[in-house]
Every structure is written in structure tokens, then in C-alpha cells.
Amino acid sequence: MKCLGIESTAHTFGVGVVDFNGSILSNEKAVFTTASGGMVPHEVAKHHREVCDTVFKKALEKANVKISDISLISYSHGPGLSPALIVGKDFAKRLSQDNNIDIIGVNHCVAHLTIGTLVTDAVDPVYLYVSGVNTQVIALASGKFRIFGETLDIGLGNALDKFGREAGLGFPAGPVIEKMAIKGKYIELPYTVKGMDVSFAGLVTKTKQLLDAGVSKEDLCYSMQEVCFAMLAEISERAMAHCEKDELLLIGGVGANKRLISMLKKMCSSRNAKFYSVPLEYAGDQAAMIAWQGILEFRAGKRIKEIDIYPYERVDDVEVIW
């Protein structure tokens, strides 16, 4: 049996095809990308119409299957940008009406933990989900992901998003401000925890004043990453000695990001804990960890009456039945 995913939370519409024994036989995806500015919902929204038959067939393609093969179609219900979830939905939807194939919802940042298992040897982590508009740090317990710490205001990727727009280094800014990080140097920026949540605007703000001051971009990205992935650490390690947990999987877009992995290693290895992350691939939003997540869902039992969408579903929100 193979479950045909659909991923259009945000920037990325993505097919996928992953069999039942969770085996990823495709993971095709178009993303949406701008030389300046941000993520214009209604744009997104067109990119995704425009590209979805294109990644669908090549989805098919590469898997080496006809839509006759598949049992099952999971999309994306929720977290994202209401025109992107809708485009994604209406594609799911007429395809399991046309071929008659059953179709199930899953949360998008739920799927993100549970390709993170598939795809690495962590068995009960502390997961670091670092990505567009989410930085959580969540752990299962009692029956649900429960989210320890957040951001107060921005997740981390959006934050780097701003910076980049204020800086011209074009969307998404993050795989460009890794890049200058490299030849820039320390400046003194707001850090900001409490608890183990964080907070990001403050320091957005910061870069935008020395910006405009005539800050070099370089100082600027390296000091970023610093700063922001120093609290990361430091949330990250609180939870696991929270939880009483030894393990740490770091999991979304942001996860890419070298020193990130880097510093968080390091943590990891000073406490006897065991560093995981989601390899590049599957780090990013894509369509594998939906279908993996609708397949989870669809053993268990799950079934869905409504075909639609959810803008706002946290992550625990949702029950772990699987």
C-alpha cells in the first residue's frame, strides 16, 4: 500500500510517495522565492496552482507508480497561510474523488517530528522544530506533543526573513545569511529567554537600527546566528533536563543551517545526550513526512468526514493515537 502526500503549508508545494512500511519512493517539490520581499499569501497561493500538476506527475514518475497504485491521499490541513492550505486541499480533494481513493488530514508540524523518527534513530526525544513562523521545543508526554518553550513573538526563520528583506538578501534569507556569516565577526545583540521560551523581535529591531547605521551585513549575520542559536541551545538543554530526556532532534527549514547543528552537538555531547537532525532532504517542509503522517494516522484508525482546512492547529492540539 503507498499513501500520495501533499505538502502547501507555505512556501513549498510538494508530492510525495511514501509505501506503508515507510519506504519515501518520491519527494518532489516547487518553492516559491522572491529576488526581494516576503511570502505574499495570495501569490503563494497562485505559485502553488500553477506548479501542482507539474509535481504531481513528477512525483508519480520518480516513485515509479500510476495514482491506480495508491491507497491513500494525506494533505496538509493546518498550520499555514489559509490561500496556500486551500490549494492543496482542493488538490487532494479532487484527486481522491476522481480516482476514488481515501484522503485524510494531518498537521503539518506534527508530520515534521514524525519523519523526524522515521528518518533518524531517535527513539523518545526533546525535538527542536525550528522553522518559518515556528520555534517550539516539544516532547511527547501523555499522550500528546507538548510544547515546553516557544518563541514570545516570531519564529526564527521569520526573523532572518526580516533581516533579510531589511538587508536586500532576497526570500528565503536564511541559506544567504549562513553564507556572509562566514566572514563576518561578533557584535553585541539582544538575548532574550526566559524560561525556556524566546524572544526574537527586540533583536530583529537591533539589526535594523545597526543596518541603518551602517553595520556591515557580514558583522550582522554572523552575530545573528550566534545569538539566536545560542538561545536555541539553551532552551533546548532546560527541556531535556526537564523531560529527563537524553536525546535532542533538531527537525524544520532552519534545521539546515550548520552551526546550528554545530552548537547544538556541542550541548548535547557536554551533557552525554544524543544529537540528532533530520537530514537536509527532509528538514524543510515536503511532502514524504505528510504522506508518513497520514499513514500513521490511517493504521490507527483515523478517519475524516470534512475535507478542510485548519490555519491555526498547534501541535498539541492534536492526539497521538498512533
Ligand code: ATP
Second form
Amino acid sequence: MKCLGIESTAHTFGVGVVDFNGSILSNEKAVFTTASGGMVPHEVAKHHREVCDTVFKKALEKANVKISDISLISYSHGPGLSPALIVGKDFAKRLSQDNNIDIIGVNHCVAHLTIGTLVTDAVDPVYLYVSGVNTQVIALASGKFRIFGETLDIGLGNALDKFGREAGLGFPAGPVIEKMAIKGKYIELPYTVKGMDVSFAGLVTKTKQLLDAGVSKEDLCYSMQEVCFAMLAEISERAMAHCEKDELLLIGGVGANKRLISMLKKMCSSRNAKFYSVPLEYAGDQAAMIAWQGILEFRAGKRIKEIDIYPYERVDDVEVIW
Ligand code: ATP
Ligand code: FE2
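Would you generate the structure of this protein in the form predicted in complex with adenosine-5'-triphosphate, following the form predicted alone above?
Every component of the complex follows; first up is the chain already shown.
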């Protein structure tokens, strides 16, 4: 049996095919980008409408399957930008109705977590989920993924992208910042950890001021990474101690960053814990994770009554029934 997943919560429109045994057969996507930075919801939706048929065809071709080989369609029902979510939902609904295939809607953030344990050897880790919108430390406790710590304002990816927009680095800025940081040196920036939570807004404001004052972009890139990543290492370590778990799994688009990976590895090895990071292809938004999450929930008996979107659904709103 095979599931076709559809992702469309934000910048990425993706289609992936995953076998019920966990083999990922294809994972195609098209990503909305702008030189100026920022995402206008209706422009993103327009992009998704333009690319959806092509991405779908490629995903079937790559997986070497026909639509009649698909037993389940899974779409990301939230959280995300409503106009973008609607494109994915409508696409999934049409495929399901035209071909008489079961359909299920899943939470995008939960899918980021479960693809992590599918593609790594992690079993019951503390998850550090760092994407554009989200920065959360999560662990499974009493049947739900609980958020033990999170950003009090913006996600780290957005913080990097905001700085990137000011500095003219384009969108998304994370990968550019990573490259520029190699040539930078350290200057002090605000380090804000409150219990298990972090905050980035003040730091972004400070970097803008320093940029205006003529401080080099490379130094700001380097320092921003050092300070933000150290904050994440601190709260991850605290959550691991609190939950008594000895595995850390890094997920989300910012998880592609090699400096972040090396800092977290060091922290884990100092406490005899195992560190896992999700391979690049599965770190950011894509649809294989949506297909896999659909499989998990469908196999556990979940069926949906309405084909709908939930733009504000949180990871701890979802009952872990699988
Ligand atoms: P969410 O999962 O919360 O909906 P999203 O869709 O924005 O968020 P992802 O695709 O997981 O998230 O991540 C995108 C973010 O990752 C962007 O903000 C981008 O700047 C950042 N990013 C990508 N590569 C790197 C990198 N090498 N270093 C740092 N940040 C990176
Ligand atoms: Fe995401």
C-alpha cells in the first residue's frame, strides 16, 4: 500500500509517495522564493496553484507509480498560511474524489517530528524543532507531544530571515548567513533564555542597529549564529535533563545548519547522550513527512469527517494514537 502526501503550509508545495512499510519512493517540491524577502500569502498560493500539477506528475514518475496504485492521500491541514493551505487541501480533495481514494489531513509540525524518527535511529528523543515560524523543544509525554520550551516571540528561521532582509541577503537568508558566518568574528549580542524559553526579537533589533552603524555583515552573521545556537543548546540540555531522555533529534529547516549541528553534538556528547539530525532532504518542509504521518494515523484507525484546514493547530493539540 502507498500513500501520496501533499504539503502546502508555507513556501513549499510538495508531493511525495511513501510505502506503508516506510520506504520513501519520491519527494518532489517547488519552493516559492523572492529576492526581496518575506511571503505574501496570496502570492504563495498563486505559486502553489501554478506548480501543483507539475510537482504531482513528477512525484508519481519518480516513484514509478500511477494514481491507481495509491491507497491513501494525506495533506497538511495546518498550521500555516490559510490561502496556501487551501491550495493543498483542494488539490488533495480533487484527487481523492476523482480517483475514489481515502483522504486524511495531518498536522505539519507533528509530521516534522515523526519523519525524524523514521529516517534516523532515534527512538524517543527530545526534539529540537527549529524552522521559520517555530522554535520549540518537544518531547512525547503521556500521549501527546508536549512543548517544554519555545520562543516567546519569533522563530529562529524568521529571525535570521528578518536580519537577512535588512542586510539584503535575499530569502531564505539562513543558508547565506551560514556561509557568511565563516568569515566573521564575535561581537556581543543579547542572549535571552527564560527558563526553558528563548527570545530572538531583541537580538534582531540589535543586529539592525549594528548594521546601520556599519558593523560588518560577516561579523553579525557569525555572532547571531553563535548566540542563538548557544541559547538552543542550553534549553535542549535542560529539557533532556528534565525529561530524563538521552537522545536529541534536530528537525526543521534551520537544522540544515552545520554550526548548529556541531554545537548540539558537543553538548550531547558531554552528557553521554545521542545526537541525531534529520538528513537535509527531510529537515525542511516536504511532503514525504505528510505521507508518513498520514500512514501512521490511518493505520491507527483515524478517519476524517471533514476535509478542512486548521491554520492555528499546535503540535500539542494532536492526540498521539499511533
Ligand atoms: P514551519 O515548519 O514552522 O512551518 P517553515 O515552513 O518556514 O516553518 P522550514 O522549511 O522548516 O520552515 O525552514 C525554513 C527556515 O530555515 C528559513 O527561515 C531558512 O532561513 C532557514 N534555514 C534554511 N537553511 C538554513 C541554514 N543552513 N542555516 C540556518 N537557517 C536555515
Ligand atoms: Fe515546516
